[in-house]
Amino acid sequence: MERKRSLREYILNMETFFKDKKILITGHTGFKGSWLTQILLNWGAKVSGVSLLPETAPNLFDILKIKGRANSYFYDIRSYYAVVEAIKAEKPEIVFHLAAQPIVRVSYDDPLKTFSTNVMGTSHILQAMKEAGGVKSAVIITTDKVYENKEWIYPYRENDALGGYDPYSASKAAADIIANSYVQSFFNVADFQKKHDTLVAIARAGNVIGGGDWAPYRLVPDIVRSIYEKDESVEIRSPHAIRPWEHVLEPLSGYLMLAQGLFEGKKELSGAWNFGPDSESFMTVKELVAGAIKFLEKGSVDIRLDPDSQKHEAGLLTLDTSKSKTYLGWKPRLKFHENLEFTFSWYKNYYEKATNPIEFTNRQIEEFFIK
């Protein structure tokens, strides 16, 4: 595999290239999809998606007014045959898959619908794109949560064995090697431009943080809540876990990356990547909690023992992104401290109403981008 264009060079023609393209995007009103679909509607991506309605008020989907600006059916994935009413109606040349019930937490509560959800709802989007054809490039997110987690400190790659402790990380796993099943059997790369046009590659990122994200059990979110709505202490619960922490738009810019790539027929991007950020953002949940506190300059931490703490959650997880870095070009543009500048500066301008939060926004993915 050769090395490619650096992240600056993709930029350049990033812009560009997605100027027009018609983009689906499953899970476009929650808070990863609400950034991807902004981004991709000021490059002007001719944009629709397939989601539920936002389960939280408020919510950046409707923050950003994104309803009026994307076709969107509000459906299940969990609906094989509305997935495929959506894809046939849309027609996308491009696909990315971020629909899922994301939260650790909730899945202890409800397992059978977050493996309906993460493992059928991934089935169906690719069962469809086969059915439906037209799709030459796919991304489908899961998360670093794919890997099976030994707690030690060596970071996970791409080829090591997945794993799923809770029922989150499990069907993001099965999610995964469904994934790859797809890739192997109907989308292999051998058979590209003889038997089918598409292109799929699998991205794992976790930790991501930034403005406009308000989903229960996250530590930003409750951050937020307790300074600005409920003008109460800070309560964490695993002080000292340490968790990789990036900038929602770090990602981003790798799933924008493998999609530009597939689409141009680079078949060595199929397969899965990671996108995580460089040691140095490997920070206790303390640690975040101090620093958001210093930025905002109010609030208070409260330490508490875990109530629920016979439901297991990963105290160190980390990727190895050397493959994104050397193959992809990708590397991250935040350092630990304009992550945090980046996120709560969104927070503290949206609760404090100084700018409309749309020109933030996008003044942050401007800012981003020409980094």
Ligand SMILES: NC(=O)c1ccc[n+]([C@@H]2O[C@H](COP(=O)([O-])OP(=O)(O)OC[C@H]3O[C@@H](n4cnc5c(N)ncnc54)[C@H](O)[C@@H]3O)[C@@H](O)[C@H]2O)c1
Second form
Amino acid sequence: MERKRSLREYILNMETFFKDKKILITGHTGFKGSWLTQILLNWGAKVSGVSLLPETAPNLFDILKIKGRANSYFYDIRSYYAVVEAIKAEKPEIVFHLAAQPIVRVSYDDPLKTFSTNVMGTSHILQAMKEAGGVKSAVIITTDKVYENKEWIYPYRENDALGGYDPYSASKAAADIIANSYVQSFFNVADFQKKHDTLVAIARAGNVIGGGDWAPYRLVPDIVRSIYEKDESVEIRSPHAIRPWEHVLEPLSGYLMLAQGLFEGKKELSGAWNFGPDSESFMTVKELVAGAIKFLEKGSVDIRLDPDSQKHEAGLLTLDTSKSKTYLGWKPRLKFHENLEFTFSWYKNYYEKATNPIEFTNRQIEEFFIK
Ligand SMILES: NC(=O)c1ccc[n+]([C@@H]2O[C@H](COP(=O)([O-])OP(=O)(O)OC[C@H]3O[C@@H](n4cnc5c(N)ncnc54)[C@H](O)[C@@H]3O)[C@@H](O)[C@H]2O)c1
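Form predicted on its own done; form predicted in complex with the named molecule now:
The complete assembly is shown below, putting the previous chain first.
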């Protein structure tokens, strides 16, 4: 009881903090960006976004009716002038940068689009913040795939070497290095409130699941599409592959904590942070699909070999989250089965039209943050 009360107090503090703050989110039409926008709108923030139009049907951005509630710039971040125009027009105090080409398989098909979006797009956001001024706090979202994967069992720490085998991982590692270069060169904590007023953090998380994702080549969207849209068995390619899945609200809570702390001038929060699940939450692809079938109360599995299996697939890579737990007070809140329940009950509710999806999403946000 005591633990819940103090966390509730902490969340009330976050809600109060974000009320009326001017926040710009890149990638607000995407899966994670739509959840983040919804949380911040619920807390009374003034949210604007820079993104491409949603690329899937259905998509969470339209389901949550975000377009009319957040000032949306449907601009391409590969254009510096578009980015700087949006930042100058909105004058945000806080920036969350999530826009990216985030799919490994797409990065093999179109490496140049992946590099131009993820590397130059990130450079444009940072440079536009520098040029426009006025941003007090920024969180640049990269991924756990930024680490040079040594294919060993040890979790990766923030100061481990970066690398990237496939174009997506390499593009995000490059974006991470560029963000760090801006931190050192232009937003250095030693010059804070002397030469600039901006503190920047880099957030690394991976294998995020949750309701409202319909992106291609991702397991959860593939499961729900097979079951609800195609009425087919779920085909799985690597049933025994273990992945450290975490619910979307887990890393988002970390990004929000970072943004608040940086805004409050906590210089020690500048730099890189890992947000990943504890080892009890790691599960195999087969276990995830079994969980889906249990919570959706329908569907079946068909184990097949991946026709694309000649493409390199990284082995298990996990994050050491000691730094986030110790210095930020962040921790994963949902247990393994709660993550599955949150994720698949969202889709079940959506496809079976039980409760209004905005109401259902808000209920999950509230339940998560009082946990
Ligand atoms: N979902 C995951 O499992 C996961 C894991 C690790 C990191 N991430 C990172 O989190 C962020 C969000 O991922 P997501 O899962 O919500 O992806 P998503 O595909 O659902 O959303 C991507 C967003 O980026 C925008 N975008 C893409 N190209 C753009 C461009 N050229 N100009 C402007 N906007 C553009 C899209 O419009 C969309 O709003 C990404 O940076 C991704 O690399 C995601």
